[in-house]
Each structure stands twice: as C-alpha cells, then as structure tokens.
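Just one chain is shown here, as structure tokens, and it is the form predicted on its own.
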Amino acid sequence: MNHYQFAICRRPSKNSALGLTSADLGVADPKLLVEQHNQYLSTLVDIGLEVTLLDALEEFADSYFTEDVAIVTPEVAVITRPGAMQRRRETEYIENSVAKFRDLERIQNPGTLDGGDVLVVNKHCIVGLSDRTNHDGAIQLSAILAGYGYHTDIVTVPEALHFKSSVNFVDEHSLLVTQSCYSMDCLAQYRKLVVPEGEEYAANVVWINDIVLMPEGYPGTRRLLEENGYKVREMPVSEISKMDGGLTCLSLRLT
C-alpha cells in the first residue's frame, strides 16, 4: 500500500511568510523556509520518489502546501475546494499535474475541503470537520470514494487546524496520534502510538516507503517510534511550522 513512486511539490513563493497562520511562533524567515523545503525535496528523492516540482505561485503564499488542494488515492484524485477563500484558486494550478497520474473528480460549492483534513488508510477514509472543511465537502468526498469501495468516517477535529495535525499512519495498521484523538471510535481498529505530552506537533509525520519522516526536536516521539521498530528521519520545519504547516502538507504522494 505504501510504496510511493511519485510526489508533486511546489516551490515556496517569495511571499511565503505572508501566508495564513494561527501559530504564535513568530514571523517565518522566507530564506530558511526555502532551505527547509529543499531538504524535504532532497529527502523524498533520496528515499526513491520521482518529484514533480512546480513553479512558485507568487500570488498564493500558501501554495507550497500542495496536499491541501487534492486528495490522491490509487484509483482517483479529488480536487478539493479549500476552506480559506485566499486559497481557492490554487486548485487551478494543480489540476494538470495531477491529471497526468489520475482521473479527476472535484468538490463543488457549497462544500469546502482541505487535504490536511483527510486521512486515507487502505480503503478507510477519515475526514475531519474543521474551520477549513465542512460537512458538505466531507459528504461529497465520501460519495466519490464510495464508488471505489472506500468507507468514510466523518469526525470533528479537536484543537488543531487540520485532522492530520493530530493523526497520521505509520504503517498499514498503526497510527501516531495525540491524546485528544486517542479515543475516537473510528480509530479503534488501529494500533495507536500516542505522542508525549508537549510534543503534539510531532504527530504530523509522513510514512514513505518504510521510513517515517518526522519534525526535528521531539525526542520523546522519536524514541517512541524507534522503540516500536520504525526507521526515522528528522526534518527541520521550524519556519514551516510558523505557517501552520507540517510534513504531510508539503507533497502529494502517489503510488
């Protein structure tokens, strides 16, 4: 399920520090943000992915968060309708790249959906309702994926921008979660590893080809993963985190 071959990423714009953020972590350094993004790209290549790197969109400061504008499964890609008005037109600039790999479906008005709120594990999809994703968008995605044999659960996102700020898979049967999401009924079928208190940001990890990419600076979470047999690589994301970003949202990953 997890052997990815391709990734679609976009260069950060010169205006990346002017993007949307609710984080109270200070102003991002655009130069350092680009350096951290470049290290992410190099890591994807190093672990075997062919990366399609799209040009920066200077009009859209958040457009390097490519995961928010499309949901990609092995069968189909769904172009989203971002919840933030400033990001709506980003979808126009991702469609052609995604269409090279998958047939496309689309979320329609009045639905809103951010990819950061959608976790797909095998044939199970979980959509988090948040400030960016509404019930109509979740229902539309559920209906689209049902046609390909997926079951979708819809939950409320607790105390985070996106669902995947708090829950991500680290293999086909296991999730890394924050304590606030541990008791969700839709997660009962999975083994759950809970990030230590104070390291909630570290739940935003990406499992790619048997390697878990995690944000650097969270020793408790790294220890938890390694003690459970996972190969871990830490990634610098200090500037990306200032923009409400995480490792999951920096690429669209495709098998």
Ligand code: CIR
Second form
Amino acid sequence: MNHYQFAICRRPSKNSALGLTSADLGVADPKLLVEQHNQYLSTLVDIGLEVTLLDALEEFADSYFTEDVAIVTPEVAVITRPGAMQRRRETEYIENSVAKFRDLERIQNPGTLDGGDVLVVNKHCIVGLSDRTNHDGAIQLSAILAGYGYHTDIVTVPEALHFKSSVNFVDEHSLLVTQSCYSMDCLAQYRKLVVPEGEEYAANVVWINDIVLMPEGYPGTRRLLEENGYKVREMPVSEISKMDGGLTCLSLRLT
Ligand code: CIR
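Show the form predicted together with the ligand, please, the one above being the form predicted on its own.
Okay, now the whole complex, with that chain kicking things off.
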C-alpha cells in the first residue's frame, strides 16, 4: 500500500481546449472536460484522500495537470522546470500549496523536467528523457534525491509524451507497461503486466492505496488487472485524453 492521504489538484480553466496536445483525437469539449475532472476529484475523495483544490488559472490552459510541476516524495518536494515554455511559469502557482506539506528544492536552468516523466517507488526513481525532460533536469533530480537515499535511473521515453504515459506502478513490486517499455533494464526488478496491443493509452493508470484508477473503455487492460487481483475503477477521460493527459497527471499525490 502506498497510503496516500492528500492530493493537490487544480480546476481546469475555461480555455482548457487551448492547451498543448499532439493527440489526434479532435477538439476537447471544455464543459465535459470539467465534468470528467469533477468525477476524478470525487473519486479521490471517495478513496479517502483530502484534496486541496486550487483555483483555475486562465493564463495557463494546461495547469490542471498538476503532476507536472512538482515531484513529491515522503521526504522532500522538488519544484520542476516544465519543458514546454507555455507551461514554465505554472510552478509559481503551486509552490505555496506544496510547501505546506514538504520542504522544497528546485530544478534550475538549464534543466527541464516534467513530473510526468518521473516514476518513484520506495527509494527508486526513474526519469524518462523526453521532449519535456532533458538530461540536465534528470541529473539535478537524481542529485537532490540521492541526498535522501534514492537511486535514480535515467531512460529514454519511447514515442510518448511522458514516461508515465507508458509505465506505472500498480503495487510496490509490479508495473503496468506498454510493450515498448517491457525490456528496459531499470525495470528488470519489477513484475510487469503488459497492456494489450491497441490499448497503450490504458498504461496511464494511477495506483492509490488499494485501488487502481484506469481510463474507461479498455476491456483487455481491465481484465488483465482484475485477473491479477487488482481492484479497479474506470474513469471517463475522453476529453482529458484529447489534451494528451491521463489519470496520473491530474493530481499531485502525497503520503
Ligand atoms: C501538456 O502537453 O503538457 C498537457 N497538454 C498534457 C500534460 C499531461 N501530463 C502528464 O502526462 N503528466
């Protein structure tokens, strides 16, 4: 169990459909996106998390993807330096909320790092190099976390926005992965469940306490998780996926 107690989320702004996206899934409907976001929030509350809900930021269309602007471990929080210029200043608006829970460190120029590229379990951190996260950012994070006893591996993200688009923990010892990440050396110590071909998006699940939240409409992945004993809840994320987002990106989770 990871025993998350808190989450930090942000309301989507009215112009959420103007956020960055490379997904070829059509234009997001901002009203439906808000409904899906609300459902996500109520699910977190239902699971037992205390949610800090921040106001929408009209200036930053992607700012409800709070995961990208900080890495939170039990010992420290690292404010990132988002790789997309359009998102860079979002960090200014999350710092105070995160500082209520943890001491802060920061990724500095010329490093760039998005939280979506960082996977942490126990004292193991894996950072994916992507269009958003550069080597300097990964090395800075690795050095900060080394001070708290973490070992960090750095990998290259295969054809996806973020590392966690393709790899996520479903318990301390097991990962849900896309086929493209199955053979990564740094994942060798974990049991791996591979999402069926055509269901790659469903690898973006979020494990919270004893529940795995997964996107709605991926029956093969649902079966795989349930057959392996996981308690699953499906969430509607059609509009969020049009903005290249998934379930992990919508919250910063804290023990
Ligand atoms: C972006 O391109 O930055 C947003 N539209 C989506 C961010 C998704 N975040 C994540 O996967 N951690």
